[in-house]
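Take a look at this single chain in structure tokens; it is the form predicted alone.
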Amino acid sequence: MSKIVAIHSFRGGTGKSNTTANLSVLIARAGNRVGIIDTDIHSPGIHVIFGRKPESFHHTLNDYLHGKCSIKQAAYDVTESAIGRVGPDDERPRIFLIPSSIEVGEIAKVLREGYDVARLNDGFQDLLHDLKLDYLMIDTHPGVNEETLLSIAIANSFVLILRPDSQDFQGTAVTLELARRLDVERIQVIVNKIPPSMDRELLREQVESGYQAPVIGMLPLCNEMAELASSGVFSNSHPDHPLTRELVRIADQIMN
């Protein structure tokens, strides 16, 4: 059965897109067909992590939302660059990227006119069917808006990423309350960018107690991740790093 995983944060700067990219690659490496859709239409960027330039895209999510193409036409097979050579197109693993446009005019159009959220939902379902996906990973727009509410409502798993920061704690509490009101079946939390001086187990206890939701990952503040500067998938370039090992554990929990 296909699963939709919405990965969200209340604020920007939490490492949401990098975490989404790494988890998608690790889930694909486990033998799955994975789609990654960048619904952060106001500030897209996950394509950069996969080494794709905007001019390489004939269509984007924006084109689909404005009725210019099918959602499948905006999906790009990035398997070889993300996890290496694999078998024929109908086999597993596979990883597909559905980017949003980085063009100023397209972003301004969305800001000015909005888009049909129901069409976005239809696109999610079409991707699952047309690409025979096992997992569709949604890289959401930070904060709370109509797209976020849709992602929350339809997701099989809703993963919230936060930093150990007072503003993140308060904003995440609001998002969790919305998710519970929408009867999300599975809510999970990842704490990212944890300073080495912080008591990780105490932090885990505080987050789980405060949110009444399981913490499935505790990711350290990482100089190597900062140095990579979103120029690649961290788990590929640092396969034995403690951060990668923790990402593997998170991917296992999402799959289970």
Ligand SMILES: Nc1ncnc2c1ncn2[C@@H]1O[C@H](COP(=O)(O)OP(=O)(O)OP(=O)(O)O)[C@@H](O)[C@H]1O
Second form
Amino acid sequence: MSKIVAIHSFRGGTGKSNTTANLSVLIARAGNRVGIIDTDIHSPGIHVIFGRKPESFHHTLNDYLHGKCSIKQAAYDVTESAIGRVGPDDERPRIFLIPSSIEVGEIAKVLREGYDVARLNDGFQDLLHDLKLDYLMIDTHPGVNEETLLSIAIANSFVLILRPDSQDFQGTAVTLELARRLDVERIQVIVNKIPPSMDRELLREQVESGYQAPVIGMLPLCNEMAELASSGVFSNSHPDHPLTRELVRIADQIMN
Amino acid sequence: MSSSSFALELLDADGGHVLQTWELGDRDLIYLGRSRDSDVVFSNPFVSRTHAALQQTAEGWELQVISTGGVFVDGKRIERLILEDGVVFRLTDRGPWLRFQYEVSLENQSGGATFAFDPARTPVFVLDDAQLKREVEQITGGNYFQELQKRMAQIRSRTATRKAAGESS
Ligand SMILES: Nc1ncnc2c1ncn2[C@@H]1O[C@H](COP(=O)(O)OP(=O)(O)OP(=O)(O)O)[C@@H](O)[C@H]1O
Ligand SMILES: [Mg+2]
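Given the form predicted alone, corresponding form predicted in complex with the ligand:
Okay, now the whole complex, with that chain kicking things off.
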């Protein structure tokens, strides 16, 4: 059974892209075929974490949405850079990246014309099928807009990331309620950038009781992650770091 | 809540002049660093991308050090510090000097209170249900959301049909 996991946050800069990249790598390492789709068409960026230059993409999600290619043509195998060499015929693990265009004209076009909801959904389903994916991870644009609502509605599992402050807490609650009304199967919460002396258990209790949803991870604020500056996959470069250990626990919960 | 607002001042090397002021209003967590997604962003090369965090606690605003570059008060390295009004600290032993300044509102002064912290505030996340309801209604009441709900129902049943067909072929 393949699964679509959408990762979202109310505010920007909460750590969606880095968390998505790390969880994707950890889930793939557990013996899965994982697709990562960057639907943050307004400010795409996850390709950077995998060390890919935009020029290396012949096709992007945008081309697919405009009917210029199949979604499979916009999927790039990044297994080697993301987890190292695997046998050429090994089916698992594999990681594929479906980037968005970073060209300003393209971004403007999507903003102007919006998304074809049905076509994007078809694309997701084609990807699962054609690339025999076990998981499709969606890195989204922050805030509530058409694309967010759509990824929420399509996902089997909706993961919300927030920073531990009141503004994020209140804003995130809105998205969570919308997800409930769109009948998402599973909603899970990750708190990121937790300062060292904050009472983690109290934080978990308050978030879970406020949201009536499980907190599947509490990630510490750490300068090592910040200094990496999205130039690589943290769990690869810091395999023994407490942040990586917590990411592993989150990946386990996403895989059940 | 307004009693919790404060400002950070960037001081020049002699400690005399304020070069820049950040007014930090109704927040309970502030990140300081060179990273652009910090709440207070520094361009000073000695500062780490995520250097420190300020969190409102029962005892007042607390400074927590994240970077190994450290934070110094009176030349001594500190790990955590409850910030008193007017305290000066330095990011690393060569980086920028900062002064912490509570902004006491007039009501507080006239009421004789200094800083009215609720002792049970660490961390206190309570939802404003009325605001939540208002915002959710704003979005779900619109045509777009209702249209999406309808279309999603269609898309879901089509996807189910596709899956069934794919599995049988
Ligand atoms: N636990 C952490 N501790 C310190 N810094 C972090 C942590 N998690 C993420 N960051 C940093 O925060 C910044 C934003 O991360 P990221 O780009 O993953 O967020 P995002 O939610 O995808 O942002 P956007 O909304 O702009 O797409 C990056 O510089 C990243 O290195
Ligand atoms: Mg991002």
